[in-house]
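The chain that follows stands alone, in the form predicted alone, written as structure tokens.
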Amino acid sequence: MFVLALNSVRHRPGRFVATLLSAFLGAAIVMTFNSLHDTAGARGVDEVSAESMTTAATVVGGYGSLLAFFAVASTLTVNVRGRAEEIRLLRSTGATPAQITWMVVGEAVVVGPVGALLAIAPSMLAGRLLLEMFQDSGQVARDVAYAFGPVALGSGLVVTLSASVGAAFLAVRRATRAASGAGRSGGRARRFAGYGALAAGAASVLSTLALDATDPMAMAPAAYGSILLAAGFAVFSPVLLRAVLGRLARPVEAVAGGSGHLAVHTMRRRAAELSGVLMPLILFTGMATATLYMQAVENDVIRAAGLTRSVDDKNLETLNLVVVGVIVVFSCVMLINSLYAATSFRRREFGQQRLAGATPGQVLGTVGCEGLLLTATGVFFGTVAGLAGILPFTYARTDGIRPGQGFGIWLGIVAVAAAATLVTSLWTARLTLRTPAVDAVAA
């Protein structure tokens, strides 16, 4: 089966581009920040500089590891679902679920490390720039030399390979069970994980009210609470999407006509598949909204009190901004990869619609309506998760409930989410429509 996997990657490399890109970016983030561990552990580094770098590497490296798994998992899941006919054919010719699983896992074992190896040089460059940023802000001494060593390289390879193999097992298990008509035994575990994330997120957010408002770590429980709530919403994204469609179906159909009706019908049918797209949307909106607004509130409080920001304050702000930057880049890549893969695999569907009388413009209109509905759903629940952390933190720090930054930050976040969703889906659909309808249906 490993030979079959190797041949599959060699002869059809196009289907693995999204997975390779996810592995590449995941390894790049992990290695960039874990190289700070190598730098902090070098001889002659003072204690303050080492602590600043170690804290950044631990916090953001942890986020990077989780995001790497989510990114590879989402793209592999969409990839495997798009190969449903191939998996059914293999099953009908006698292949066992275990053999199919090992074939897909073998593909992941080939693609994942390649992405990690390609990320080494960019990670070294990004690590140097990150060190310079810490030095410019005064958090790290100027005489500290950059080092890229075994911690960075080992963590990048281990995290990427583990994420690829783990995600492959999960994705192909669902696909083979669906191909054989088996029920979804993992649904109960998924619901349990979702409820657990929502409960832990709510508890973390509420604990903010019990902390000392002057505690420099008062932001942590509110931020983590928002992240957990966003993760919980992401788990239940198929259910949430169906609920939103139930509310918006008539308005969308009234405004967009036939394209809107087809978009709503298609999304109801593909709600489970679209969870791979909603997950990064909800996580991006929730985490970015919570972190940016809470950091803005903290900066306003420090300025209003006429205080000089300490090294800890600078470290916290740098971490928050870097975390948001990582989230923005990675979530957008997850979103783009998932949308690209999901739309590319709809070539046959688009061909059938065109043979039934739909024009390319109508097909693109349907895809655009789907993108708008996905954006609205992801932004709404991500915003709810973000507000759940922002409001108690603002109350704890200012005795008010509403932050004074207005809607500017939120509108910027929404613009990024909408642009990534619409541009990717429409561009990919346009490329797919270049194939003649008859050829697309016959493929």
Contents of the next structure:
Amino acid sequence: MFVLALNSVRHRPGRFVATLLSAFLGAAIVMTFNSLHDTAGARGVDEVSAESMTTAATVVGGYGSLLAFFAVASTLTVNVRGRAEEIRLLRSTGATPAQITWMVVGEAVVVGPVGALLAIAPSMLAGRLLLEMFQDSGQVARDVAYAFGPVALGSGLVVTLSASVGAAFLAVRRATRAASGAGRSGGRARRFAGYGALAAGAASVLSTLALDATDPMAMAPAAYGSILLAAGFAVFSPVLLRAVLGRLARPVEAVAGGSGHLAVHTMRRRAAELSGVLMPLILFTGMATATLYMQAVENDVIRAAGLTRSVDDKNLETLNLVVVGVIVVFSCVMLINSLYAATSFRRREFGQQRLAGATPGQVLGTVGCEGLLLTATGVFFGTVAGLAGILPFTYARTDGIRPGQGFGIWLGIVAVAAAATLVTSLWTARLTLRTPAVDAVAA
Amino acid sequence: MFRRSQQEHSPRAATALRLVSVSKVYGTAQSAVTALDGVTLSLGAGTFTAVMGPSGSGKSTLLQCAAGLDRPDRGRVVVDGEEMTGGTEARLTKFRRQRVGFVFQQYNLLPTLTVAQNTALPLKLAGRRVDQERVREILTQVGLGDRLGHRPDQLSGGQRQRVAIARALVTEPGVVFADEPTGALDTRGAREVLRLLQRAVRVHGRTVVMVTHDPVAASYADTVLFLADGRLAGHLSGPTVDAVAERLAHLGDRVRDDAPTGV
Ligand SMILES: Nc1ncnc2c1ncn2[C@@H]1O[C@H](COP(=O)(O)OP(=O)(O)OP(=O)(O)O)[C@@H](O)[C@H]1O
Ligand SMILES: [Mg+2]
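With the form predicted alone done, generate the form predicted in complex with the partner chain in the same format.
Below is the entire complex, every chain and molecule, led by the chain shown above.
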């Protein structure tokens, strides 16, 4: 079966582009920040420099790794779900569930580390740039040399491998069970994991309150908490989505006609599957909201502490924003990546809609409606997850609860989320419409 | 199910389907395959026609070109008195909505919609009013009146194909095309599907064109058209199973004689 897995990677590489890209980006983020641990641990690094780097690596490297873990896992889930048809076919040609599981997990074992290995060189480059920024801001002494060592490499491999293999295993187990007609008994483990993530997230967020007001690590538990809450919400979002769709059926149909009709009914049915797509959407909104606002608060505090703004302060502010920006861009790319994968797997479904009498415009209309509903759900949960991190952090740092920043950042985040979701899914759907409908359903 | 609502359509043309020198070539240069080679035919309204021929003889291509799912390279296609002109996929889709129903071997129902929703979908997409009572009636007539809320994956293959037939008939099209509609079914499921198609023609005056490999299926039709190498190779009226089988066997001979190199 491992041979089968290798073959399947070799012969249809297109399907693995998305998973490979997610492993690559995930590993790059993890390794870039964690290489600061290696750099700080080298001999001859002075104490101050080491501490700044260790703090950054622990905070950003830590929640960056958690974020990468969920992002890679959700792409893998989307990939396996999109291949339900192929899995059914394999079963009907005599493959046992264990064989199919080994095949899909085998693919993950190949793709995960390949992505991580490809990410080594870019991570070294990015890590070096990061170090330079630290040096420019005066956080780290000029004579510290960049190092890329076991911590970076190990964490990159562990995060991508465990996320992709774990997600592949869970998703394929569900797929083979569904194919064999046994009910969806996997739901319980999933709910359990969801509750776990919510509980851990809440605890992490609340622990921020116990920290000292000046603790440089205060952002870590808040960010961890936001990510965990986002992941937990993603597990339960289908329930809400289904309930909302039940209400929305009539109005959406009235506004969007046949397209709206298809969108609402398709989404209600596929609600459970949509959590794979909602995960990166909620993560992006939650992460972007949490980190951007927290960083803004942090910068305000730094600014208030120094009476005049020195060059160093300014550099520090830039550094912080760059670090946070990297994380936000990363989660946005992951969102685009898994939406692309999820949409391109629907070629057959779109073909069936066209054969039933939908014009290409109506297919795109359906995708657009779905995109709007997804964005609304994702933004809602993402905002809740983000706020859960922001409020205690702001309280710990400033005594107030609400950050001084207005809604501007949030509106920008929502706009980016909506644009990424709509543009990616519409553009991908348009690509699949190039295939004649008859061929699309046969493929 | 097969009742007509007068106000929505212009009067039905006497010739339901007309093809004039229709040709279709796939691929280019060396790899070009002539799937249809100047096919001309004319089918009257209210007829049940089977199309038979060896694998690769162009049956599916013929059906898809006639149904507006594919564009012929040359020739004219007239469905229900209206000539199919090229243009965008959206235009072809709108043409099909009004005049053509299609039944596929693999059903192609939408897995996320219920039986009733699948049946009503072509009407919804065409922006026509959906009369739930009529959807129920049509599904009752295909024997699925008690399965309205089921999903396709809760039905047997034969039941799914009957939903597909209901969906193809609900728009009251000029011609219903079926490409091996019984190909994936067992004997009983196949018989039910064939009886439905036959009844649509005999009782309700629909026009059906069906591709099949099975002489038994073909014997339900009024006429069998034979296709070989993309050309019409004769027809048979009032087909019996034996007559069809024999004719098919000879068709095989002829094809082999024509191509002694065995390409
Ligand atoms: N999309 C395509 N691209 C290239 N060649 C094609 C395509 N579709 C059909 N052909 C070729 O056109 C010829 C006719 O195909 P068609 O599918 O119409 O045959 P058929 O009579 O339906 O066969 P079968 O009984 O096996 O379904 C075949 O030689 C086939 O290989
Ligand atoms: Mg065929």
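Positions refer to the first chain, counted from 1. We call the rigid core the largest set of C-alpha positions that still match within 1.5 Å between the two forms. This structure is a prediction, so every number in the text was calculated from the model and none was measured.
Here residue 400 counts as shifted, since its C-alpha moves by at least 2 Å between the two forms after the core is aligned.
With a cut-off of 2 Å and the rigid core superposed, residue 417 has a Cα displacement that falls short of the cut-off between the two forms.
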